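So this first bit is one chain, no partners, the form predicted on its own, shown in structure tokens.
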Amino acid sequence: MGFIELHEVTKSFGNNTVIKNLSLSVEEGSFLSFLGGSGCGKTTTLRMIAGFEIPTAGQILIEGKDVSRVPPAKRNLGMVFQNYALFPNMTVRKNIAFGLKIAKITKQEIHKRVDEMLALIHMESYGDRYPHQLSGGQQQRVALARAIAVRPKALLLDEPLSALDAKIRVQLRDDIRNIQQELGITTIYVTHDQEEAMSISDRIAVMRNGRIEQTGTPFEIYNNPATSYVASFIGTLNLLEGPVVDAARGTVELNGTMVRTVSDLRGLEGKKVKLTVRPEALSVARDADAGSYPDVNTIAGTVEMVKFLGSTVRFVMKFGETFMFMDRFNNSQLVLPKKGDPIRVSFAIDACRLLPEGDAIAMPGSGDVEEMVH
């Protein structure tokens, strides 16, 4: 049994059902992220766990107790919002102490806990400052300290970093993860940022249209997507389409080139399928004879675009009418090809997988390349 459990939870607003029979188990001390695009239901789900929304149907359990209709104040959960929600007329110390005073903790214990929280967020010298004297990142640290000062059963965070600039987000997300691990507190985090979720979570629940498409570790979600939506939503994906010519050997014809996959193609003989390959799985082919490496696919095309992305360089190649992306680590010796140059790339057959069944994903065309490269 999980520390927090949702059993077939449904939430409707009038005739609009935004969460549909959602079930989930969160282990004690773990860090789970709800990841998805706008309107997928991730914040609504978090608000139901917090008690700010009541499920239309289903149960929410904390430590085995049904809290579906228990008020937020009686659930003993810490909540951190996107907009900090600090009291502008209170110092940092008083903001952190606010929940402790409500809980009628002794003054001595309050002083002790506030000192502990200031040390935890590395803001020992900021206790007497007011929110307007702090940066956005510092304000969010104070909001985090206030939430965990009351020693909640679990910590809930609703897109807490979305209002911060990129560099501060990276620093603060690492701080949140370090604090979570130091305290061992069960944490549920809402974000639309894939990199954010992948970098700090023990498990990720990818949501779409009020449902969970897949729950797993970041490694599982990225490398073994369960649905076509997860495959396309997480990271950049190359999609290759063609008919199965030898199901037993996993061979698919792509624009006259035979490509093999490790996926099971039994029953798909002669049918068109879509294969997926991640950009980082591709490399420039160095041997003219692809048969020298039986476990490697090799295809040829032309360079369409080269995009500098800082630590990586993205090559866009055109293979027939299909565009493919290849990512390489940037270095000062890297020779960049020009548009129209011929290029041959290779990738292992175990990096080439059948796209899971689900809603169709459009193949990128020439008008989509610029957008997809960003």
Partner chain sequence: MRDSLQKERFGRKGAASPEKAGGALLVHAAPRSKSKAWLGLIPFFVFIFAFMIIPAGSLLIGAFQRNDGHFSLVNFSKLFRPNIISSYVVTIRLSFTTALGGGLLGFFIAYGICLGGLPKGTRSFMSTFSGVASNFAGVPLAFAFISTLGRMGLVTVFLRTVLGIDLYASGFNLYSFWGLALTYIYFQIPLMVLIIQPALDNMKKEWREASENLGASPLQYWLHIGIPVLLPSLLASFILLFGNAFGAYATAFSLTGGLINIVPILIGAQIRGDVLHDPNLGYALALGMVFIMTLAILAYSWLQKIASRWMK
Second form
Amino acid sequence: MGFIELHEVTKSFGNNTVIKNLSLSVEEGSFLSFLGGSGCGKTTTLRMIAGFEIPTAGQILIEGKDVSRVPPAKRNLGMVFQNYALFPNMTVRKNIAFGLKIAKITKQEIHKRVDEMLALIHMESYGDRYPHQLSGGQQQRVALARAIAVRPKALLLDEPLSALDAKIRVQLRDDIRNIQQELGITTIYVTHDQEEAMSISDRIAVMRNGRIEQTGTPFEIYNNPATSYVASFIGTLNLLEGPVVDAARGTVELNGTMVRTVSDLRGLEGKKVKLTVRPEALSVARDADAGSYPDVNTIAGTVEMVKFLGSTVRFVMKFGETFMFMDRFNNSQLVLPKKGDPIRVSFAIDACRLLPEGDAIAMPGSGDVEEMVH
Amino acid sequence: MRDSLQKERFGRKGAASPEKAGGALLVHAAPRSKSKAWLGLIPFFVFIFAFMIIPAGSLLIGAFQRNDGHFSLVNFSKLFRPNIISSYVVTIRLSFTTALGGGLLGFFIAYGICLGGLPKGTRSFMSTFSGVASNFAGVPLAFAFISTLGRMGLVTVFLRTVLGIDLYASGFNLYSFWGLALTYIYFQIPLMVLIIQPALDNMKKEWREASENLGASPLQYWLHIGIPVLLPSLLASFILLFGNAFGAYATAFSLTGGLINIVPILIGAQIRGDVLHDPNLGYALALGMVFIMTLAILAYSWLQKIASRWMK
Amino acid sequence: MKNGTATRKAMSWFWLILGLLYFFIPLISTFLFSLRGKKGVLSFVAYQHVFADPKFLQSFLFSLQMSVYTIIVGLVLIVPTAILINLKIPKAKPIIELFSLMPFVIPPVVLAFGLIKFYANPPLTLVSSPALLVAGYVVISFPYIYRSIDTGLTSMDLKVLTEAAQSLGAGWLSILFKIILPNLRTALLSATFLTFATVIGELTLAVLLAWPAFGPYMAHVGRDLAYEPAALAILSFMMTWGSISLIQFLSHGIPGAKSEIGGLH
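Based on the form predicted on its own presented above, generate the structure block for the form predicted in complex with its partner chain.
Everything in the complex follows now, all chains and molecules, and the chain you saw is the first one.
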């Protein structure tokens, strides 16, 4: 049984149902992220766990006890807000001490605990500052310290980094993860940033329209997306569409080229399917390779655009009417092709998967293509 | 002020000759237009000095003069005459009472609006309302209260004939302290609504949630966060209301016909030449008023600064 | 939690209703009172009397004239100043803001006193000229006008607009008349109506400088008559309401354009 469990939780505001029969289990000491676009219900779910919203139906259990109707003040959970929410009239020390004071802990103990917390967030010399004298990143570290000072059962973070600059975001992200591991505290983290979720979490729950689409480790979510939404939301994806030619061998025809997949295509004979392949699975084929390896697909097309991204280079290529991305590592010997150059790429058949059944796909890459082509 | 103007001009003179030789128009446009810009402020400053600062300053000088024009502090000792002391006391009491009453009521109304739960549009309706009501002062307001709470006022008559409460028999008089206070509160409430609203809007709901999350009760939230955070804004608003009542002349004049002993009325009477026959004492009175208003505005600005720093 | 929301809602309603009662009871009383001009029946006789009095029109027109002068002088003086400060000399902003607090420190009574003392004797004998009254009114309404214009200017990103216009080859005059002022329309109108609302029934300066303005006229009527003052109060209220509603209406839907409507007396 999980440390925090949600059973069939539903939440409606008036006629608007924002969470639908959501069930979830979070292991003690683990780090789970709710990942999804705006309006997917991730923040509402977190707020229900914190106690700021009451589920319309279903239960929330912490350590096996139903807390669905327990007020937030009695749940003993630490929460970190997007806008820091530090008390502006209190110094850093007093902010951190607030929860301890409310819990009627002795003065010496509070002092000791606040010192520990300041050390934990590396802000020992900032104790007497006021929030308005701190940067956003510092404020959020204090908010984190304030939340964990009371030794909560779990830590809840609601998009804690989205108000910060990119550089500080990455640094604070690592700090949060380190502190979480040091304390071994069960943590639930809400974010819309897939890179953030992947780098920080033990497990990710991808949410959409008030439901969880998939729960898994970042590795699983990225490599084996369970739904078309997850596949498209996480990372960049190439979509190859064509009719199934040989279901038994997993062969699909793509603009006259045969492409094979390891996915099971039985029963789809003659039907149009969509295959997926990640840009990093592609590589430039040498002519000699063509057809010589049975477990490698090769496609020929033209270069549409080359995008230099620093550590990687992204090629946009056109195969008939289909655009594809290929990523490769940068090195100084790389000879970059020009627009219109012919190119042949290859990818392993086990990198090529059937897109799971599902709603029309929201392709994050498609906007990219438009922008680059025109 | 004048010093810096002068400096600007001298600064330009020094730079003028190379400028003439220079060819690049854009490069030199900036410093030149800057000092020209300062010149552009002259009409405004001349006006403000001519019709505000200097006339007010002449009162200051007059306050330190005897009737024959010699320097003296005698006017200030005259301020300690019992009738003048009492007029200051009454004015301060009146301002304090109406600032407190109007401020509290205005605060609760504004807070109610911020909490939500009221019909949509209440907010913009109330802000128009408050704008009107806070501007609705002076003669018409006095008339409105005479029609309401005067001897023949509708509420007075209603209370007497329907509920059997005789306001005037029980000592109330619209033309006395409490009558004036009730009238002032009419424009104090909406003014409070207007000036406290931004501070209330800046109270983040996450502060309440964070305190709840850390185990605090609603009472503890108000004690440790809500009230301390709002306090500078509340005090600043209170002081503004205080000053607002302290300087008010028109309402008191038209309600009591100049019979109530408050400082603005006394100064007005001095100007109209009715009572004191001692212009220099009048100047001292006015100076005393300016002094109190200055203290008020300094305190106000200081508190506002604290409040805005927190509210960032 | 549900209970808490209900209590909060009840409290909101309670204070709102209390406030509305405080606001409306005197208004309704005054209105009913104003209808009692004829014994035994409700009528608009008091209003007829008011309109029939030639002094009503005279004093109203006088105050209207003064408010027009005040608006013109005030705008001509303050608009260029505010533009200059926002565009060229932000350093001067605190000074102007300090000045905009001064009319609070120097209440109308004291201002009138100072003006009379300073301008009573030669060479600057202005007390008998309406120009002094207008000057006083400009001082009184300066904070409102300045703040309206300043919010208007800050909300339209003056610097970028002028730079864009300059880069397109516009000269200063065309920038002022084709870009700044049209964008400032709402603020200008707000300032105008607010000044109008302040000046039209103003009593203190008018009475102390001894001008037959609308405020002193009303005060005079109040001393002699019973129902006509109530009618006048209703008429003034309607004028104030009209001005403020117009301001609110004008600034509606313009982002960042918060109208200045608070009145200090």
